[in-house]
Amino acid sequence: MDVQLLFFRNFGVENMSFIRIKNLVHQFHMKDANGEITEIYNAIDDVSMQIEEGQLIAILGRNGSGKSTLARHLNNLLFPDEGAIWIDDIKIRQEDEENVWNNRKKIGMVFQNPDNQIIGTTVEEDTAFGPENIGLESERIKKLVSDALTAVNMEHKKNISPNHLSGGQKQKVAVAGILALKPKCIVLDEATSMLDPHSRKELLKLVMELNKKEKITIIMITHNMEEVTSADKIFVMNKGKLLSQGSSSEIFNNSEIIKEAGLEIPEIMELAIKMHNKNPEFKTGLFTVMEFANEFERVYNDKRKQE
């Protein structure tokens, strides 16, 4: 435990976050044909943050924002150039194996194409794998497996090869074989880009699901706005650097910060807005027709009561 945590604890200060990164920076090195080095540029730029356990955060971003470079140094597929990260109090040192290895544990991913962490012949031996490589033993797997199963209603494929499955189908796999692992976090990378409209809503329920009956803290990385009305707190980044984080009502009534980040304002919050900007009582923050009707009704019969 590193000198500032013990000195918190020391004291009885309540300032421990289950994740905390301070002054992050991530540098990538661009070569040319001959290998040398010819531009060096932060893909994370003096980011700092805080998690607590349990939440349902968003790291919200159009491509190149940094969110999945920043989302590889959790799992510590990736680690930092300046800065650091702390995870259950404990600091993130590459050289330390054990721990890196203990945090990967803790700390799931799923990223956009499931095929690529997908390599079980059988649902049943894909979610499995995470367990078996760590030694348990062959009834702990067999519970966990089942279980994890279970929870993402995939018990009934797990004899099924995984080349059999459907994209949704596949995510879901991916997500029980972090289950079996028993994380405290899951964090999604982009995870449902690549499915259709009812598959993204599937997985978007089994997570908040895993959120709030299981408590497992999962952060979305994502440029759909649509994705993370739900999160307790969203954090928007650009060019490699922090923009904005606050509340899901205090993100999408900035349309400012919205635009700055690169992102597209859905057609039904823009109009909100608009209507916000004649009428203050109008809520923004809205994405769907019925929201929308819904809120003008509530506004009509206020405004019709008070005449």
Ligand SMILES: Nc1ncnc2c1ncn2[C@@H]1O[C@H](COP(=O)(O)OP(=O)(O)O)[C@@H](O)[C@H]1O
Second form
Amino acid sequence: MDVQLLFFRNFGVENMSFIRIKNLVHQFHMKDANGEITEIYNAIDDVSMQIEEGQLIAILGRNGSGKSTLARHLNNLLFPDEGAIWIDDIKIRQEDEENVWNNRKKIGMVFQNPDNQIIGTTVEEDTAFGPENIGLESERIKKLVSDALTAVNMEHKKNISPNHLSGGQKQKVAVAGILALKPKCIVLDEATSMLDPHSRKELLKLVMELNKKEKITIIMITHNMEEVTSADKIFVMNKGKLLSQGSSSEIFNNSEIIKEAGLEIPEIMELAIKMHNKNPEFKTGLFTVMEFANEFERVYNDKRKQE
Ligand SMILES: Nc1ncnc2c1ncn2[C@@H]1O[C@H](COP(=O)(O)OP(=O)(O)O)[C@@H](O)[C@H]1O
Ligand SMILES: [Mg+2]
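Take the protein just shown as the form predicted alone and give its structure as the form predicted in complex with the ligand.
Full complex below, order starting with the chain above.
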């Protein structure tokens, strides 16, 4: 293959990502009491990233690092001050309503607070809100709603008022509302952070299933490292910039990045890293005592067999 063709080929592949963000800048204007701008603050500061369809993505970063601002760009709730975003190779254009609307249908958002996302008086009505809003006919809506509620295992609660649901169940209904619009991607912005540990696990399990079975691209935004061990790729944000990107083991084994990003390493993981430093065969990225114990046994038994 000649060099030129090779170049175009690679160039083409690189530009075919599901989501492509290029040199994105988002500014907030700080104003004094008279409304005069006192400071222009780059909440997103020259960020570029690419996300492929079907990936399970994590965006990690401490509070204020710019994660939610970035998420709002994906869902067209905010628009770039500089740079650009392409979804399915189509550039987001604020001035083009149809373009914005089509992108919103592709990427659904689940926010932090379960109580701020419920609109309907019953679970079913709430889930139907999206499809009704885009004017689908009622039989189609019924089917979409029923499928979505089944997917999140909330079909049996369809006639219940969302007020009677737990936080975790409300988040599942929020996911159902998105699923009813047949999205390509779901962005969860700290969606588990107000949930109890059990509901948190349930919601994580649900989104992982949606990723595996329905091939929906998932973008998990969190400051909690424990939630993103199974991500295909992790982006680390710090002070509005993309500090690092890589596989979970690349990121989790990079203690400098973790420190700089101000992320808290779970104790078991720290211990696993210490073991790994003594014996490279010992895996890192372990999060539970059980995982650690299993790995310890594996390495120990392997060693014994060799002796
Ligand atoms: N509406 C806003 N007006 C002014 N500053 C904002 C606004 N929203 C966010 N910011 C600032 O932008 C930075 C990034 O915020 P955000 O994207 O919410 O971070 P994260 O989600 O990582 O906690 C923070 O310093 C925050 O204070
Ligand atoms: Mg946030």
